[in-house]
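Next comes just one chain, in structure tokens: the form predicted on its own.
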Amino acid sequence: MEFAELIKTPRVDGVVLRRPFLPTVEGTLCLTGHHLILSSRQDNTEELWLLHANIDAIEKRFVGSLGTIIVKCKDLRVIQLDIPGMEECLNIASSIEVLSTLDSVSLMYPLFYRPMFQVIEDGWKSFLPEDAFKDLESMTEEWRLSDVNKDYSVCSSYPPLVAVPKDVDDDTLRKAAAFRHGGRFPVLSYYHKKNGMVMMRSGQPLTGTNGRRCKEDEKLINATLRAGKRGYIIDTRTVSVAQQAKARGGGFESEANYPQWRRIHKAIERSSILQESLIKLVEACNDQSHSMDRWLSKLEASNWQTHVKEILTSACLAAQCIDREGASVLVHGTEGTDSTLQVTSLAQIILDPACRTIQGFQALVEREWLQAGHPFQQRCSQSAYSNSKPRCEAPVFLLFLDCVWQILRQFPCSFQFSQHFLVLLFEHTYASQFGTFMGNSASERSKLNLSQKTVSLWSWVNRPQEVERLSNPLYEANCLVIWPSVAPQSLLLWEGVFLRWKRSSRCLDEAYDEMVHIIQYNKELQNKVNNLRRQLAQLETEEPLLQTP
């Protein structure tokens, strides 16, 4: 299929563009296979280049022969296009609707994108499991890298290489995989260098109503325990949901079969509820007609902050078990691809200072989300404005980023990156020129050969000028565990995402620039002080020599 067949009117002159916090622009609107472009001959006006993949929904309005298209984007931006001529407006609108909902992977923009920047570092090779395992090997000899899933036949959502206990052979792993939802047998997520405790993740066990058991699964997770130690299983479902799962062939680990493990249920809502919550939250943020009380009431009714609190509480519990209780942890919900990953990745932010650096955070996203099988393409195909009935969409990763922002705000000097990095990741999960978040698993990305056909987002992020832009000027390396507060008064609405198109950030930007200037000036003064101290020390050593007759 050719893109030209889908574009009824490729160009319209005299179109007026209205955007938040930017002057109105009149110019020529062009539709290409992947972009909506508006350019103007006016001086000092910024062109609009909007990916069709970023368009969540459109609305059409007509006053006489003038048509208006309201474009609602997945990054929560809303722009308005005033188009002269009803036929042109209808043609543009129908073309946008088709081009923004193309399901064919072969037509997606990352496969057509050619970078205008020099690729210094190939992001596809930056965070390989083999490299991460070398770090683990330097700390312990109790684990090995298994290629049991090298052809993705044991578990379609796992990567080809996984870290497992050294004493457990591949045959045992295959049998354990048959006992876990989606073949997601327990694998290593994190090793805590301080005390040697570990965090694992998996899918739910397939115990069913008959209480089926699997000796190989029991052997696998018991192999992670030290002599005389107990472990914790954190189930991200309520007790009743876990009980109901038995009727569908799922279930949970019984204490009779896993006596060394204590099961704790820390409920995190399932994906369909989270999508509804995002829609209500964005609706509340866009509604500026109400009083403060009414607005706060709508904000509370969205339950977004409640979900943030639940996820952070579960992550803190996992971190507490590992660091303070000195116990290993297994985390799972049902599939093990959503709430499980929120908990394991946030626990690592709390425990591991390396995850709070720009490179370390990329490695975390790569390891705990992309390689761990979070279905990005399904979850992020629609955002908060779409008129289509949600299928598998859910802001699971956005909630994780929100939780990271909450911790960053509470510990502003402990993160090498600023919120700009988190916002950038949010934007690229929903619409991107890079292939990083395409597909739903490592298996799908491998079949599409994305590492050869597309550019990695990490190739862009790791350029020196971009690292500088995303860096936090307040950063001071902190090797300690950081414990975030989950009290209601400690958790705020993430304005940088949810209100950035509603409230001008000019004052905040000016304050930020002033802060950077003060920090730079402070460094210069500190350097002067150090130089003067060196000169003074030198003079003091020279003075006795001068006094000698």
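In this text, the rigid core denotes the largest set of C-alpha atoms whose superposition between the two forms falls within 1.5 Å. Positions refer to the first chain, counted from 1. Everything quoted here is computed from the prediction, not taken from an experiment. Compared with the form predicted in complex with the partner chain:
A movement of the C-alpha atom of Q489 falling short of 2 angstroms is seen between the two forms when the two forms are aligned on their rigid core. After superposing the rigid core, the C-alpha of E524 moves by 2 Å or more between the two forms.
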Contents of the next structure:
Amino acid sequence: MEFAELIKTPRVDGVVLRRPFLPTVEGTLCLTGHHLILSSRQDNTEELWLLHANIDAIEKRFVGSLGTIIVKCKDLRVIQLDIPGMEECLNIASSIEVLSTLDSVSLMYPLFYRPMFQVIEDGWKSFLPEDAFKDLESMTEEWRLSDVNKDYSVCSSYPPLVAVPKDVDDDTLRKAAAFRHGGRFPVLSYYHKKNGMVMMRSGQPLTGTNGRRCKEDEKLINATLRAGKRGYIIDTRTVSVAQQAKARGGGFESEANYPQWRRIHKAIERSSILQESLIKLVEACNDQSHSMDRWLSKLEASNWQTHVKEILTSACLAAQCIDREGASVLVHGTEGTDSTLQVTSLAQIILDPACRTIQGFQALVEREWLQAGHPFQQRCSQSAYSNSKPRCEAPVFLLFLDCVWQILRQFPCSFQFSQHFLVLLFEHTYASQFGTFMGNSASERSKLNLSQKTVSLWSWVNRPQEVERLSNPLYEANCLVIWPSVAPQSLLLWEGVFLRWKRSSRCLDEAYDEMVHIIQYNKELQNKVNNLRRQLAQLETEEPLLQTP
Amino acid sequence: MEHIRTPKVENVRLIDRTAPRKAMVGTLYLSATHTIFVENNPETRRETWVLHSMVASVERPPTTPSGSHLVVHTKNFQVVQLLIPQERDAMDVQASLARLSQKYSELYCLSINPNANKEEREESWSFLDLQADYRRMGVPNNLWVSTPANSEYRVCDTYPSELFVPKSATPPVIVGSSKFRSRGRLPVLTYFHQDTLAAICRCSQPLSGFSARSQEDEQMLEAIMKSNPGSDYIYVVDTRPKLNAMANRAAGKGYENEDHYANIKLQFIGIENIHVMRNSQQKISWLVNLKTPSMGDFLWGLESSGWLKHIKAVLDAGVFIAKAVAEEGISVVVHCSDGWDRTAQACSVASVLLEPYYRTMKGLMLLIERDWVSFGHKFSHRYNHLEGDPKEVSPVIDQFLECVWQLSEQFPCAFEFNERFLVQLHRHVYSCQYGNFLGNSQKERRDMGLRERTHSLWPQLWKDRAQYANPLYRADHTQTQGMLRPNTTPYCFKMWKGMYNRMEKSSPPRQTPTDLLTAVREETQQLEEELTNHQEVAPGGTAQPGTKQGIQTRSRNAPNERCSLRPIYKFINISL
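Moving from the form predicted on its own, what structure would you give for the form predicted in complex with the partner chain?
What follows is the whole complex; the chain from before opens it.
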């Protein structure tokens, strides 16, 4: 299929663009295979380059022969195009509709994108499992890297290499995999250096209604316990949801078969409910009524903040078990690809200072989300405005980012990155020129040969100028475990995403610049003073006479 | 001292509500002014002080086997929970505190430093000069003049003795207008905008009923309009909901009839009355004291309290007035019922929006001194300084301070002071530690002789200004210039955690950018000094012994130990 067939009118003159906080621009609208472009053809006016993939929904309106297309983007921005000529407008609208909902992976923009910047370090090679394992090896000898999944046959959503207890052989792993949802047998997620405790994650056990058991699965997870110590299983579902799962062949670990484990149920909602929550939240933010009661009741009814609180609470619990109780933890929900990953990755943000650096956070996203098989493509194919019936869409990763933002806001000096980094990741999960978030698992990405055919987001992020832009000026490395408050009054609406296009952030940006300025000036002075100190010290050694006046 | 039945109780536990198991054991003392808890642990000996006048209530839940609990709620939303071994002692402490917190004779401001030097005290009262602030605004001038009408508080005993009125307002007009206004609170100037020559005037409601009118009062409003050359109308802002204003007509009060007053545009804003506000704040403070509320409970409670809606209404009133004055160049007359609560809020918020000076520490002090203290805001009644009518109590100035805080969240570089300054102001409005906020009017304060018997808060705050400074403030920043135009869409308002939820503990201790930046700026200043020292020395290459010494001491603070300079993690005794 050629894109040209889909574009009936590639160019319209005299189109007026209206968008938040920027002056209206009049210019020429062009449609290409992947972009909607508006150019005023004047040097100093900003152009609009919008990826079709970023378009969530459009609306058309006509007044006489003047058509208007309202474009609602996945990053929650809403822009308006006034197009003279009814036919042009209809053509443009129908092209956008088709181009923004192309299903074929082979037509996706990352496969066509050629970087305009020099790739210093190939992001596809930045966070390989074998490198991550080297760090682990330096801390403990109790774990090994298994290639039991090297052809993705044991678990289609796992990477080829996973870390498992040293004493457990691949055969046991295969059998345990058969007992876990999607073949997701328990694997290492995090090793807590301070006390040697670990966090593992998996899919639900397939106990079914008649209480099947699997000796190999029991052996596998018991191998992570110290003698005489109990571990915790955190099931991200409520007891009743977990019970219901039995009827569909799933279930949870019974006390009888897992006597060394204490099971705790939390209540993180499933993806369809989260998607609905996002839609309601965005609608609340767009409410024009200016009534405080209405805003607060819509905010409450969206339940978004409830989800944030629930996820953070579960993550704190996992972190507490490991750090405070000195116990190992296994986390799972149903599939083990959504709420499970929210909990394991946030617990690591709390426990491990390395995850709060720019590189470390990328490694965390790579390890706990991309390699761990979060189905990004399914979850992020639609956002809050889409009219089409949701299939597997859900803001699971966005909720994770929101939770990170909450912790970042509570501990503004403990993160090397600013919220810009989180917003950037949010944008790129929904529409991107980079291949990083394409596909639903390592296996899919490898089949598409993305590491050869596309550029990695990390290649872009890790250039010095981008690192600089994403850095948090207040950062001071600390090696502490940070315990966020999950009290409702401590959790705020993430303005940087949800109000980003609603209220001007000019004054807040100015404050940020001022902060950067204060800190930079301080550093400059330190350098100057240090130089002078050194010179002075030299003078003193050269002229010892001066020391005894 | 006859109120203190038990001056000292041993083996008391101070319970941390967030971590009940981590109680501190110590001794409780009752002094004439404070309840003091001293921890037994000889290493830390943490002290917790609660000023008697800050005590809002003392609850004693049923006695448990381990002893009697006392829950002390302070007027600034803090909670101290004590466990006293003997029920008898607990009852005594409760009874003593109930008396002590209400006793005028023991008010802290009257007992603090009674022997301090007289000049010092007098100087403290001359720290702020209201007349100088009017001069800064350009008043008096050829449009607005000072009138002696209220000397000895003859026309209005709740107004200041010095008033500014339109030049064309004759004494009969002033007196006549005053007679037609509730409690004699006639329209007078509170703020003059030099660029547009528009003014903000304030008064109480007219005694119009259904048909009454006063020629003098109509002339007064006409004179106000004429004092703004080039404008052909004024706004009369009635800050009440229209329904309330109409209800007042039955009582012979009400609002201006647009048929009788030529050239006015009447505008209702809809700020609720003191009773609604009191209930609303009670709900907020109940909300933050919930043990483990769900997000739904919290948001529902926030909505049903109505608190943020009220804050928005006050801010909207200020925005309306500020826009009229600065953008349209139209003068505004503001009133509510008596003109000392909502009117004070609306006028002072408008001033903060209009005038960069009122966003500085000294400016805010002057603004409070003018719109609240001098114009007879009833501090003693509203903040329950003495046992009074509970129906008179209402968090009116709390709402003004919160509006300023909400603004500072939207304009982080625009204010010279930080959140702590506002919290401290709030505390002192309630504490009676200084004489500023005692009594209900200038006349009452004069009659009580407070200037002779107490100290003023302002120089004390000024002395400690380093800890109240906003590190992001720069006098030449764009946000500092001109008028503030806040966004008052509902989602721009947040619950003021720093006020209502201050006690929350955090591990590691909460990091605040404000403290950090303040520390960085302090260090920068030290570095600048050192740099100047070095540069004086460096060119000649000969260091003088004195300078060298200075450098050696400082160089212990090597840059990679920057933390060591920062006082943020240091937690000393909590004083409530």
